[in-house]
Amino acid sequence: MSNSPAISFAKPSTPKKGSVVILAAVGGALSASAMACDPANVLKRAFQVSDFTGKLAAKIDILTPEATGYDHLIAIGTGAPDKLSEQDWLKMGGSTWAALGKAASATVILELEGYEVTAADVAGFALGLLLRAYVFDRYKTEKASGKTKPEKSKAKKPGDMRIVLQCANPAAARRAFADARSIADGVCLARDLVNEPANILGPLEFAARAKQLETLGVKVEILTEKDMTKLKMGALLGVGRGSSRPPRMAVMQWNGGKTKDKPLAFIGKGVVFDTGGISMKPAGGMEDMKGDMGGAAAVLGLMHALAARKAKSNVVGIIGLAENMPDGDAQRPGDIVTSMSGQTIEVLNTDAEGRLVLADALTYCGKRFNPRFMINLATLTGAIMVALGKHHAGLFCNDDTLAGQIFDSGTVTAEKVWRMPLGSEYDKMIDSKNADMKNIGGRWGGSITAAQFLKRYVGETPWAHLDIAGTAMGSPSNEINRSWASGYGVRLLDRLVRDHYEA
């Protein structure tokens, strides 16, 4: 993750200068440590006058007495230590972070009275800095000055920060957060790829942006129009027709397991710009439809999670990557297309082209690979933002055991998942007089005739379908993310293969 802070580990000690954070229960109960950071007891005083109770991740940041030598006394609210989540402790590396301003340098004191707090709380707690910590802001050159000549930014940069996080067991804590930071990166990577602009990301950079990964120790391959066209993958190859730019197919292993064990799977919708083609989406808010290869991002992001922390089990990740455009040579509704299944295609919308990338994805996965499961990722249908809004992915799954897998991994991470209905009425709908299949069903339940489509194409492999239209881009703000890009599905699916998956 490039310019993230600096974070290093140390034995409680009471710091000299800098910023300083202290957590504070419920009640704004303090650790020796954090009080013997306020010889004058300011902060009792404080909590009083502001009615800090030390709700979680609430903070309060008072001027210090001159005497002490900081520049900045930080209480960050812990709520009941005997109730804490994984999750609220990146809630409250975030929220630290963002109670830092620009300060240069901080120590955060990492102890609870009566608490005892693992090298797992700082390593989650230090995964939230880093994930509040992302910005994306590359193309920013230049700030507004109100002057004639604009003036060089010189807002401070999250690597220019330094934190020390002191706890009981820095060694312990060191070696949790290695962990911790793979996941950072992965997640920050998925969070650049959806935030790239279209005209520097299109599928053959991002082809080049998953070869990137062997340094890693993933084999990588890419697909070019040609492969694909051997290997008859009539369906991705129609959603590029109308495209300047080629589209591809990157396949992606890691071999952390035995020999002997199957893959798991994982397959990410890469449409790196979506006009709806010739059933052209309108204009408004269709820049946001860069977005639209937020599956193959996570995916991405996902796999390079997988390899940095050297996961114990054997991996595959494969993206579609394609453009959906308005030329004299992209797909008509109407038309037919075959895909690699065999099964043929009436295409009635060319906007429900996430669909036909895919089919053809899991079909190649399901062939070459036989694996475990097969888990898709797509921000595939605006239909499930009118069911679940932007807090739940929509999970459409044929196999209960990996079902309650992913919904469990979700609970745990906050990256929250609701089991959506598949079943015959609902296949029936995408049925063609014309061909094996339509790729709409109508105007009711999208989001599920969309799953059914996908559903043809996985067999009697166990499978499952993540639509994250509604957050993988523009979802709500939180104390981990301000991007417009969330990086959802990283993390969620680390914890899957974490806790179920590995030798």
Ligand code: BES
Given for the second form:
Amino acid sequence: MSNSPAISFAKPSTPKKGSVVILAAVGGALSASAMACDPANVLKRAFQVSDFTGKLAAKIDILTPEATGYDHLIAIGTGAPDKLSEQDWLKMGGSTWAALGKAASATVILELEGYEVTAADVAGFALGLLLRAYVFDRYKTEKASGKTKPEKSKAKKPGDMRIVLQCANPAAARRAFADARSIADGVCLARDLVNEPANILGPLEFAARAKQLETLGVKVEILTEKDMTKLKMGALLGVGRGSSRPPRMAVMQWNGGKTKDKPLAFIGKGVVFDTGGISMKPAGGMEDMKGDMGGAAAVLGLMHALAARKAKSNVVGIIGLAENMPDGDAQRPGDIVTSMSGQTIEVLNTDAEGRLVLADALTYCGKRFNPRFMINLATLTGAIMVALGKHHAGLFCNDDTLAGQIFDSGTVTAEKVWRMPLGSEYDKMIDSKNADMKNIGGRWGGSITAAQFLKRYVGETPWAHLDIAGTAMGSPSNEINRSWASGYGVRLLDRLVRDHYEA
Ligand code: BES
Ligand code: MN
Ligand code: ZN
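Having gone through the form predicted on its own, I am curious about the other one (the form predicted together with the ligand); can you provide its structure?
Full complex below, order starting with the chain above.
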């Protein structure tokens, strides 16, 4: 990431200048190092005046305290130190970034009275800080700002900021941070892809971004329309027909595990823009459909994170890339297409296109790689937001062990999932009179019938489907994200791999 703050590590010592951040536990308790930054005791009085109680991620900012010579002296609350969770460290890092505002350099003293801050805590803090620092401002020129004088138009960028994290064991923290940085880069890559408008990021451009992972040692193949025609991917190809920009499929392989180990497989829906096609969507809010490749973005971000931190497992990432447009050549409601699996699909609504793209991606993945499991991510249904709102992704799974692992990873990373049902009653709802199945299941249970559709393409392989329509974009602001795109799924699945599938 070029536009992210520079972070370094050092042993505790009282800083001389710049901005200083200290941690304050419940009741405003400070460590000895923190108190040394405040010889005139201004913090204590500030705590009283402002009712600062040291609540988690609360902050208090004192400008240029005379006695110290600092620009800002900032206290971040930790709550009760022995109750701090992994995510709490990310939140504190995020709050710290926000509190620092436009400061140019800062020292953060990561010490707490009566609690030993670990290298993992420090790395988590740094991760939260990097994620909060993310901005999508590529298209903000200085031309429209009205600030004509060059010295005034020099807005501070996150990349200009230097931050020193003081902690007990800087060497260990630096090592732990290497992985955190890989994960932050993966999340920010996913956010960038989702935020990018569709005129800039079509299927070809997206495929080119996948190809860039080769610099990290990932093997990347791009299937063209011709390749996919040979493979008889009639479902995916049907979706792309209405667009002047042809579809692609990217196949990425990271081989960090033992040669004989079956790979883990992650599959993403990459609809670069979803107009609905001939079954066109209403105009209001349609711009959000530039994010309909959130599943593919998460897969790319995950592959980036895993390769950058040299994960010890074999992983395959497959993304189906297409644009869903209306056109003289677009597919129509009522068309019947034949998927790579040989199963036929009656396309009753061209706006239920994600499942068509995924059907062929899942079939290809299962046939070619015989993976240990397949997990797909997709901004698949509006109905999942009706069911779960924007705080949990829908989890559909044919394997209780895998479901449990994903649920647990969701809890520790706060990329939460909620399990939804599958069942033969729902499966029946997509039977078609004219073909093997239809691509919509009627009025009720829309997320479930979409999942049942995918299930018809996975066979016996352990499989999970994450419906991330509510979590990938339009995300509620929180301590570690202010961007429209959240990068949801990267941290969740990196954690799943790390906790259960690395040698
Ligand atoms: N990409 C949409 C789902 C979506 C909607 C994602 C809103 C994010 C925000 C998907 O392709 C779609 O259009 N689904 C339809 C399915 C319906 C036609 C059965 C939907 O949810 O309305
Ligand atoms: Mn659609
Ligand atoms: Zn869609």
